[in-house]
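Presented as structure tokens, the chain that follows is alone, the form predicted on its own.
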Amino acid sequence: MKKLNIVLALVLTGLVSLSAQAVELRDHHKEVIGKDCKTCHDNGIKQFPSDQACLQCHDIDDLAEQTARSEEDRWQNPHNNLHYGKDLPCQECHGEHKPKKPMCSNCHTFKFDKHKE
């Protein structure tokens, strides 16, 4: 009986450690999330965001001309393309905790200084 106390004592404090993980936030998001997970993971705290969730506080207008080129490169706009207009999901380039490499730089070679992994 006191292994199985003991045993269970060590899995409900390796459980209560595992959901406390420290996870890397942006700093461009800490001040307006704070620690609610549940702000951006909408779907559940084990999936992506939805780009629902993302546009609560991004506006995809105001992304698109932060982002846009000249007219002669104006279909390079990552946030208003020639393949996915405004629809590319926000997760194909956008990382929170992980940095991402942009879908289309398999592609295109862009350069975007100011990207948000």
Given for the second form:
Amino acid sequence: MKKLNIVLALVLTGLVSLSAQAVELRDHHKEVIGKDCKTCHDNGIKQFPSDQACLQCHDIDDLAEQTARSEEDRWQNPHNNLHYGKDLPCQECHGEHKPKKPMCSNCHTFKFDKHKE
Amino acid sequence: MSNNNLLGRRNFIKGMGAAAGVAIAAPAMAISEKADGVKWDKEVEVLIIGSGFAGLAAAIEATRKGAKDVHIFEKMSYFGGNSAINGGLFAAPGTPMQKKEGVQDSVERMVADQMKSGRGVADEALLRHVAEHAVEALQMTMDAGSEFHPYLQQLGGHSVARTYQTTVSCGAGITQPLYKECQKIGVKTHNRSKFEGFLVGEAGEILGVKMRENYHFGEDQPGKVIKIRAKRGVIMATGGFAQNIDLRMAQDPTLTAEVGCTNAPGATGEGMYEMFRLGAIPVHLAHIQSGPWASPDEGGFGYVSNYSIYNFPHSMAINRLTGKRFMNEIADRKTRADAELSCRDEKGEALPPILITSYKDSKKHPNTKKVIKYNVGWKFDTIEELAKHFEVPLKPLKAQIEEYNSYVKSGEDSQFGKNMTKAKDKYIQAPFTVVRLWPKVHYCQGGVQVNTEAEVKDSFTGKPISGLYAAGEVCGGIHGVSRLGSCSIPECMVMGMTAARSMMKA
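Please could you give me the other form, the form predicted together with the partner chain, since above is the form predicted on its own?
Now the complete complex, all chains and molecules, led by this one.
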């Protein structure tokens, strides 16, 4: 996994202010993962990946930093929010094979411009 | 479900479709089995299902009482259940803040308020048990790091101010510290783990459960079912069924998808129904409460709910068709929810009423800014602008404001008998803030019957089902017809603690 981390880090440096949700990153997933579905599907191909699979490469503190909002709206950070802190599993809002709505939209009208459904 | 424009019929129907989808996505029912000859995949000491207030409090208390191997299983991907998204309001009698503010209160008085709202069918013994231990439960939240606003609130139906609220005005101000405390003291937490039924011993005692691992709510995903032995027993803290439209309409056909829901999506009731199959006694299932402070302009509990709970005492609720008040703004929840549902246009379609507050008074609540910013509430400089925006007849509205302000002055509401104490000197005057109101299903008073030891009673023997405990909203009958606001958190926590104590001494 270390190698993967390095590759990812290199690509990330090249993309300033990149959001975790941005489409560019999805393209990039293809590049890193290639055709090896098992990179993510750690529970077997027919099962959804564990949330830890995403965290092999993505660091929750980094993500929280990237999506931080101003002091007044600080709890609207999807990666560190009022209700669940940093414990919100990735697949609640992100799906590699199908689009998903941000979980906040269950109750709130916040806009997350970079989140692609 | 988010009905951003309840005014438009088409959107309204669309919203209903979305809600119906939730009901369809509800997972298949669990089935319990005899445990003889079962090969256990895993053994734990204390097994708790559900990670809201009740489950978290039970885990902490069990650990304090000496349990070494406590496990919480949570169906959803995130922890905290419905507890993580409510208003964070906590009622208790005889608290330090009441002493500081000079409020005379007692266990008896709190129970009496709740009995009144329960309309004769509340469980007095359970209410007293909860009230007696409420301060202790409040202390548990503070020990874990919960912080509360430095003032007390008096919610609808309470005869005195006895309600604390977390500084974040949300139950997460309690679930987050409790969850962190659980991690600190070594409680093992498992998300995406769905309860699939009990494993029952020879004498009908609960020996363990079937649990589906790697479960993804609302998705077609196989996962894997394992059998877990629970040495001391199982605590069911699985919450209510407000999100299950089929189940709630089976109890109360008026609770269609037209009435939204404030609950977390996981509140679908299969834990409760499985206990019924086992023989638990169903109580008061048809008493389902809608929150009269919710808004049709956002999904779930959102921002408006807390905004209106705070502002109701010094605000005016107006029927847009008539421009007149139609209820006591601080009556109990059922009274107000019913009154709101009666606000309809000439065709009988929903016409959500509006809550008018003076901006100078509303702005003291931290949500006011957000309510305006996220377009779920509006600010107006003149009454004409306000009336035009909501198509309210101007003349009667002006007359109503004048009349209401005379009640503010006299301290007596001759229209609806509202207690004007908290409205003192708070005249309705420009600029105004306004939100729309429409009830949302909020709380299921019904559930399985438990005693003051949090033991689940069997319908045929009348005796507790051995090895089975329940706490929180999954239990029924405690509050009767209508639960008073801020009385669920103390109930969940006290009964969670009680379940753990009973289990540890069994």
